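The form predicted on its own is given below as one chain in structure tokens.
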Amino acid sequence: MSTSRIRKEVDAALLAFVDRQRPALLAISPDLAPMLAALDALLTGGKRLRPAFCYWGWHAAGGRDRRDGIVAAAASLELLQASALIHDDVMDSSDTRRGQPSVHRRFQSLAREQDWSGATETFGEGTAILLGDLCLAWSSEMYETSGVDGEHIARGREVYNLMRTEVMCGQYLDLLEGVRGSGTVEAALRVVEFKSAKYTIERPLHLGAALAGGTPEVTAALREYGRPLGIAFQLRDDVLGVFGDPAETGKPAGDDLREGKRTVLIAQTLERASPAQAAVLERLLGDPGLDRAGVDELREIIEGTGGLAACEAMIDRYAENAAKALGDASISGESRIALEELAVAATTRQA
């Protein structure tokens, strides 16, 4: 089965998951519909990723066989994933996801457009708090109920909170960096590890190999494969956060830097900075009002010391590494070249 046809099927076990979930909703109370249309919204974009890194770590671990359930079990990865961004928009105060308005900005327009009394950034930041921990809660009861049997559903279950564990800690880990400004490579290294790359490429394939009963000779497979494809994948996020065409991230351009994000291409241009260069990058990241004119310096910046070189060139030794390792492993056939096709898709996006 082709990487397209498994994303238009994780699309419909998510459109189907959540019109279940509606009446329930609805019943409640009809205010509750802006949140329901709020994550009708988020959940059309994204590349489905980690749903299609489970299945394929699934296929891998000899799943193939026993199909039932395990699209939406892998799905239920979008809500978790669901979750993360809207909180993750909340702590950096992005304006933006996908194109379209972040969550929390979008029920501060409405407040506004309502003209109700209260405080309507207080409103908004609330209001996607709670549909974050909903999707949350709710990847959790797909993941439950996806069909996959009881013994596999287990297997995977302590997976599934290991990753849920790992990603919290990297969001506190990279808020940390944020507010203390350690400004190492090693420090972005770590968030880079637990926030990003366990979340989107190691643990869903161990999530998959789980869910097929996999060897534990398969399973360190997939993570020597896995953990240097997701490091690569997150290096090419941090370079496309400053570099990447609007049309193609959904934020605009140098987002990354008016939120002041601690990345490793931030660290690396650091460690090559001249004082005066290091004193205007302080100077600069993390302001809000960063105009064009701002972005286009730190830009020059990070080029002109060898900072993007550098970064780039951790991409491809990752990517590099990622490629050894599948090579080296007892992986053959469709499963072989779905995860070479994902690792070129997850590292050489277009900036």
The other form holds:
There are 2 protein chains.
Amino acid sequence: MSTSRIRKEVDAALLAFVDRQRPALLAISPDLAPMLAALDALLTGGKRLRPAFCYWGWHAAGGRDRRDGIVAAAASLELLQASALIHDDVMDSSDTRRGQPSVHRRFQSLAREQDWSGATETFGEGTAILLGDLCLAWSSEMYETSGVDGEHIARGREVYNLMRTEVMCGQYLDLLEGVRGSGTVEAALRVVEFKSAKYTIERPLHLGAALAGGTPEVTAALREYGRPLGIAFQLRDDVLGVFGDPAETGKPAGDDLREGKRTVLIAQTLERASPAQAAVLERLLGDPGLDRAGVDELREIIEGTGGLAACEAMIDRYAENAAKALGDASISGESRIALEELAVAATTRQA
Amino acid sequence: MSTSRIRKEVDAALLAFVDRQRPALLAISPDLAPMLAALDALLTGGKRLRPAFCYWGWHAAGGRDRRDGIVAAAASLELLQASALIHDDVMDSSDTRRGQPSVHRRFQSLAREQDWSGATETFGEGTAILLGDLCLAWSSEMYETSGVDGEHIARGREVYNLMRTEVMCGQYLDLLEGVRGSGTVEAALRVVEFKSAKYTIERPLHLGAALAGGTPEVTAALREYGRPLGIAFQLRDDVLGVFGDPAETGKPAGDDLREGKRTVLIAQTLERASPAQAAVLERLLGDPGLDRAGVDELREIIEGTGGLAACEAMIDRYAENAAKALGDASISGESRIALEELAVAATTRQA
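Structure of the form predicted together with a further copy of the same chain, given the form predicted on its own:
Shown next: the complete complex, the earlier chain at its head.
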């Protein structure tokens, strides 16, 4: 079973779940069709990283003989992620997601096109909050109704609950750093750990291991591999948010700079910046009207100070630690190959 | 077991659940303390109607011999409601909730007091979105870990899932009516049905019956009682939103008018208004700066046209239908008395 084959199965499971909900929603009111259309559009994109780590964690932990429901349980993480993305975009006022208008922008446009009289901005944001809530509710519904047997679902549920609390707390700490602006590498790394690293890689692996009823040893080994890989993944994402190709990231160039994200990359840059460079960075970072020249100026500072090189060195170190942990783990050849492949996908220089 | 005794048990179960989460959050970071404080403050208030209907539905459906976990399962509805309130207040830009600052306002104040440099408004709203998400995640966690046995939890989960989808869809339809402004009694009633009536009364009773493993007959009878009572409850809430005493409602006088809510009361008024009255109503309704004189002018129109009387007549009719359905139900005397008491609490002229 290859990683691309699992990806297709995850896509099919997601579609099947939403298709089961569709008639119930339209029975409440045909006016709910735009909500479903927005969700369909959002679910078309994405790398399905979290379901993949969950599936291969399950596989590596010895679950491969009881396959019932595991793909649907893993795919439910994609609905949790959809919820996080929709709400993130409201919080950050992002215009785009996965190369398309963000959900709140989509509904603002709908209201304008239909010439509705009320406040279109409020309508867009309110709808996005509700669709994110629906995705969050549906993620647990999809998990619970996946078809995995009750004993393993219950074991996994503990990890699922922990993961949700961690990611929401991590997001709060991220917002807090944004307004408080302590700007240290340490504070930025704490956000990375909870908002992203655990949520994207360590906990999905952990969940998979729990769903397989894996031993404490294999569970610990998978988490040992997942923890540094998760950090490397987010640091790569931060670099791509500044230097990535919009065609690959699905976001305009320098969008993270416009949003003023206090990433490890920025903290590494500030640690190395001259007072003049730091002043430019503090002035331009978070400017919603930042143009191409401003993006270039910031990129030069981030590269020139050595901030970028320091961040790349961190990525290499964390990725090496992950590879070493994977090498030490007692798992089958098939899952090892898949997890090596996923490690590359999570930290590659393309989005 | 009286309704006030159950209320105290629900309060204790909620506190115990949050107290179990508290150390885990503070271990992630002491910076999460304000999130917990905001939740503690919000959970202090509220009438606990949904847990009460769930508990007494369970009781009426014959669950009273296996009491393990039922109070915690019922109390989890209060976390779902906390999520809805926090997100509602962001969507409506409400300043107050249960007589205190709304969550987003609370965090805006915190950021200002701490003199944080970033955008305080965005921080407040972002935090409220996240705390609402956390409450939504915790509601299902509290339900699943309530201690009710697996078979009954699974039966109830189907109702729980349906209820969450319905309330979120109902909220979208409410937003949609707000911007589209069709203004008919029929459209307003459809919002009432899904956003409020089913969610507050019919489904909590249904959930309780499922958790008790009740017969189809008693389940149907409870829902028959809950459906009209839920509508009467929301119509009463709409009247209180315009005419209620701020000391009782925990909201400034006329707040629903300032928010421009398209309630059944407003639709009933518009159906009866002269062109001049309708013009005043359309001009003043939804004006965020509406002062006391404007509130009084709108109140006079709502009373003068007979809109208020029409709405009161609807409340009486729905409440009578509920009472008749309860009278016909084959349930024990103790649960009948409790459900009669709850019907009064849900439709009384005080908030």
